[in-house]
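Here we start with a single chain on its own, the form predicted on its own, put down as structure tokens.
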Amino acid sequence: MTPLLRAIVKKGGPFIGLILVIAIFSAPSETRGYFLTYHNFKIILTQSVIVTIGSLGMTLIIVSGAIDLSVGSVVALTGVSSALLLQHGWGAAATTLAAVALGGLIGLVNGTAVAGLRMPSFIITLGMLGIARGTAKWLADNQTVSYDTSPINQWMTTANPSGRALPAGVWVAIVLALATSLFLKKTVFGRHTFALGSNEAAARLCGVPTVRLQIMVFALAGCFFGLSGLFQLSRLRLGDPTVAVGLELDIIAAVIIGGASLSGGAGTVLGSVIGALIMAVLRNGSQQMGWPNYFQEIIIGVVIIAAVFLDRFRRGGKA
């Protein structure tokens, strides 16, 4: 039974978990009337966009056998930087490119330190967490950054409860998820990324340029994180240097719940997207139940621990 159960958890665990979480919050009579409505699911999908896009980048990093703890700070920095650019009259397209480029640059720095200098990704990105957060506060002068109206403000709106159209951010997340999934499965880069996470030494002996590959993985992931920061800006409609504290934990939990292994070499984009939806449903359902913020944080903490346990269970209890 144990091998069968392990196979079920590995293949269908994320989807089963999503259905279970939805069923739990649909059961109480005080939430059932609104929780299962189309408008609420539109809100859940919108709330999941930031974690979903971040999880795409984190999937690449974790599959390669590394980890990035600087995501929340990068999101805050790109949000503040984008708000300052909008404040100075930049258009939506130019600001988007700048946010993605800034995230990619930070990822490039992380990747170069990790791969080129042979430093642990945990330590490097922990240091970048402080650098990016401090830079965001410095640029914003320790206050929020406001700007005149911009098309970016409409990318995450859920106004008009009777409207059926999904916000642009949801569609962007869907398209990026499909593209990233194909990229990982169908390209040489994707296959090499899995090989790097499975056994770096063996990959190097097989001719995989491991140093360059890991730098590229971090840089590409940074582009996703920068885009997440832009959607965070769209959601808040101002640049806040204190936002997204702990976001990296939600993103890492989503990726691990989705089937990725902290040891590297395993993971799917679909699983990460479902993991992000689970995190969004948990927060949405907790708010509708009227649970205090500290209780929500406890629940998320339990989910993160459960995610690590699932990772161990899927690998058969081996360290």
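All values reported here derive from a predicted model rather than from experimental measurement. For the two forms, the rigid core is made up of the largest set of C-alpha atoms that agree within 1.5 Å on superposition. Numbering follows the first chain given and starts at 1. First, how it differs from the form predicted together with the partner chain.
In the core-superposed comparison between these two forms, Val302 has its Cα shifted by at least 2 Å.
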The other form holds:
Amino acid sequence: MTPLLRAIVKKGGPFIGLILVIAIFSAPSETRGYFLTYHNFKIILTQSVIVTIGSLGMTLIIVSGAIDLSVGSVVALTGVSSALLLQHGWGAAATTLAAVALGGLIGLVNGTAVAGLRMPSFIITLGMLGIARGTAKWLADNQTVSYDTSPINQWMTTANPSGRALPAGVWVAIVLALATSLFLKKTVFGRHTFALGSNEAAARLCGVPTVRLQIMVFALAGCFFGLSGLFQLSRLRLGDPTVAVGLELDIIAAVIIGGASLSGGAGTVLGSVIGALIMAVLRNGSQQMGWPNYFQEIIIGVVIIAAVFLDRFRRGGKA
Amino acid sequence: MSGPRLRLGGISKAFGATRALLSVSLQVNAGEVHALVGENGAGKSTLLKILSGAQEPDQGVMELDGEAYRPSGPSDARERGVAMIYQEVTLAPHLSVRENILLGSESSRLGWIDAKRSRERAQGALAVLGYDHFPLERATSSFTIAEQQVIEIARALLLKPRVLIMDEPTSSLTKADTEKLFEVIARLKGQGVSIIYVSHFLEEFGRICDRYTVLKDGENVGTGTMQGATEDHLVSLMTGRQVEDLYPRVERRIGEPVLEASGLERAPRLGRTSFTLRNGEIFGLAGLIGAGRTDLVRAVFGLDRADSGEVAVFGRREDRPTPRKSWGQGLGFLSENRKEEGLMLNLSVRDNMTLTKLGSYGRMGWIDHGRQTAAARRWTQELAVKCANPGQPVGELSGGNQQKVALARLLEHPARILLLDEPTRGIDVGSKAQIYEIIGRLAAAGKSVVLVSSYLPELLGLCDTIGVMHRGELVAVRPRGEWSEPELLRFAVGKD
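Moving from the form predicted on its own to the form predicted together with the partner chain:
All chains and molecules follow, beginning with the one already shown.
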């Protein structure tokens, strides 16, 4: 195969998967009339925002050779915290900044523990999964946190009267995806992140500040997770400390379906976004087919395994 | 016994449009050590894979002791008596010596390991190799590479092989460990085992091999008895050209000190060590593995922090060097561990060559891909790196080309002082000659080089000054003219 053809197959792999799932759900009589409408795509895009923004941060972390299991809890914690701030009369912009900052702060803690204490990220973020979830419940006093209405509530709505316009959350996800993609490909920080994940010892030998870089990757990813938390709040319109349990697994699945390697050094933003869309289409399509929840879970499980298997097959047997 | 132990005739193999082997023949007698010689890409690996059952030939006949030999896979080949020792250690590091030796052929009753019988078998295999008192229950990760290789050979011997294939067994061994391996080979030979021996170290063939077969571009280009065949003769067969002298003799002027290490110490392997490197000088470090050579250059570069001592680069003192600072001061480091530390294998040739100074190809943290690619392309051309394009993952290249990429990083930076740790380990003669030429050219242009090598002819051929390390200390530093191989070895083993 020529390098060009290989690049197309490699980059196109997840995209072909997306086309395939869309085609599958367009055919049956139950969904035919509605599935391919603009309105439904708007719903799918909106439903995928939280996982997509999370997958941007997770792509950074996985490319750097680490993992973050605390995302679901961080989303709950930033959601609850933001709801409390709104309750205390903060504005939408200030609350958004606070949510991003809180996510970044938790990422900073994760990264410092991973790089500074030389602990596996799996362990550190597993610990943070408990800490953040517990803190969320503590802050919320084990209840949901409600607040007077806020512009934030409009950022994820698909029921706007004009019908055409995409909600703000979708635009934010698109802009951030483009920015992150450029950032990973074109900046020194981005290339250093690939080097770190590909071979930490070699990166260090080349003068890459590996400890500082790993901390910054976690902190930056944390900002994305904080933003995911804010959009989760926007969707629910109240702070729920028990929301988003297991969200990190959906996000990791999106990144892996998108072609990233769990051993680090490989992955693309485009792939991860398509991975997130594949999952959103599967959920949406299954609902319209009237399939029960458990059936959706089984399908998504199969898709994850199939995606990684196909990816491996494409690369000629190497994981 | 009449007839050869192993006979291959007309073996051909193609991968798609690429012809790997064309009508290759090979004959190995019982109790013979047979050298299989060729540059990287000559078809040796394919032939070994066919022999060990990992691949099937497209055409040709294979006979083992006169019977047709067509293994269906590596385990079938082992059972028929053809075992292979791979270049890289394939032991399970957490398991004990005994468990590793018996892995896959455990002695058991109803699924329960028979401990006594297992120990006897493992001990028996090690005794054949002359290792009578090996701690059987220790985890293999706690042994040196040389010892691990012995364990690996013992595992191969368990099934009483008739043919043993050794693929570059000495590539990561010191001279002393190599000698021990040669004793093992002599023992096996005495017991009638046929050995196919592959190595990049040509001088080894004369020591242990009886006959040789040379491959070039997938075809036989010569076979004969080792007696009377010179290294130069083999090299000219392998490369198809006369290699007058592998080592460049370029006129160079040695100037002022550029690097002064004083009292560098790092427990447990590096004692207080000082040395001075001058402008335009190639300074060789000889010694056994574990003598502290690698520890010394790593401490100088700041890859490992020294317990005490300081380094002065171009007169600037630095008592806490880090790799980042060192690159900034004009130092460059080439790791002995190409795969683990030297390169990011799944990243591109371009990224690997330019990683130390990515910021300089653009502004404000953004990289200008055009300039980065142009830099990479310049070095792939200058060093004749065989790659499809600068975007190709470096892991897809051959060992020699990978090493050129690693070296290009130092040239692109550009480093004025190059610390090279085993720069020619495990690469073919052609690439070696190119790397020697580059090193010579650099020194002639006023750069300074510290060259760590376990290959004495290389040190004697290239260096202006050679220091020998023994047990963490630099025991002797002399101009090259005052050294000879036996003399270097004498200091390396500490018999001064």
